[in-house]
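Next up: a single chain in structure tokens, the form predicted alone.
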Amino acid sequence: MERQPSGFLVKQRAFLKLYLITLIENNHLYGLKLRDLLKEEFRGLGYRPNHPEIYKALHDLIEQGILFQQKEKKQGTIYQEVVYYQFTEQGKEKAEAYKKQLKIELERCLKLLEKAIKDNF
């Protein structure tokens, strides 16, 4: 599960995945409120991640071993169902080293831009 740098700036998945797990770990579990906290979150910045892109890297995790969906019933409904997403077995340590991973690879991205602004601007 070794992330190798992408050469230039870092993926938008791997960014989501990096604030959904941060996200899950405080307890915000199914995926619209992952989604509206993800808005709100890049809001001021221009960012907005939008549903399907944030389903992929959900998806990416469960594929990793890092998640599991569980399906319950949403109260007061008969059929509609909330998907919550938490961390399997080994999922918070898979999870801390993807974490460690995509920090170096964050700071190096940085490195980049701080190079662009002070040599054009």
Second form
Number of protein chains: 2
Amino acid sequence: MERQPSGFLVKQRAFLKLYLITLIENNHLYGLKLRDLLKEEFRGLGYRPNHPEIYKALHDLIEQGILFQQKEKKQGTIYQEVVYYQFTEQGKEKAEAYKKQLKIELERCLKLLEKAIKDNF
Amino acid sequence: MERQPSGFLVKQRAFLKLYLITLIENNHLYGLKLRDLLKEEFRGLGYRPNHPEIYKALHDLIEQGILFQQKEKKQGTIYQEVVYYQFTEQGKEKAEAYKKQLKIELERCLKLLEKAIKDNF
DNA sequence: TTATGAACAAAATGTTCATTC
DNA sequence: GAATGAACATTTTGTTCATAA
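Let's compare: the form predicted alone is above, so bring in the form predicted in complex with another copy of the chain.
In what comes next, the whole complex appears, and the chain from above leads the way.
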């Protein structure tokens, strides 16, 4: 038995995956830095993503064959190995498909919220 | 230990409570009819609220002291007792406060989605 | 202390069942 | 079949812990 989603708003996980794709497209970043960036980005809107959510989203993207991990030494004085992310061979393409899908979903959600404001106020 | 919400999007329950308040302000309706109305209302946006969610939202509003139940015979030929909802003494006032709060929340969510579209596309 | 991730716990929500008319 | 609601199951998401450097 497949569980039917009710079609309410987009899930946090999907939302984060979209941002992670974009961030990794444009920057060389690892898990916690991504979290810090997003946290900062959304500070004004009261959204504080936590680190396990970020990691789970990244792992999802790996499972989807979009990203792979690249362990590297963090630049700086102290030795620390961190996990960077890169697009796989077909990753960019798959990422584009995912983004396309999310765009439609976000616009649908936008309409839902706009409708709610219109209908109730 | 209180669990901290991350501050992502509004919960379905809260969203429904807002609509239920508005619908009950303007109509004499019972549970399943409210569900049918909302289902129809959101058909185009792919959101299909299910009946337990509606009932739980209604029960929440009762617990908050906003509504109370009024059992009545459904109009029509066949005898059937259904549960209508009305505002309590202080219900209207409390409902207004709740709506005010939700308006702020919905506008915050709107900004989150708009930002996501702007940042990723 | 920073970083990664698993394990765990709780909340949100969807499905099924019981009951009544 | 329509209506109400509880019970149950799953998913989503938040907290804590383990491990390493």
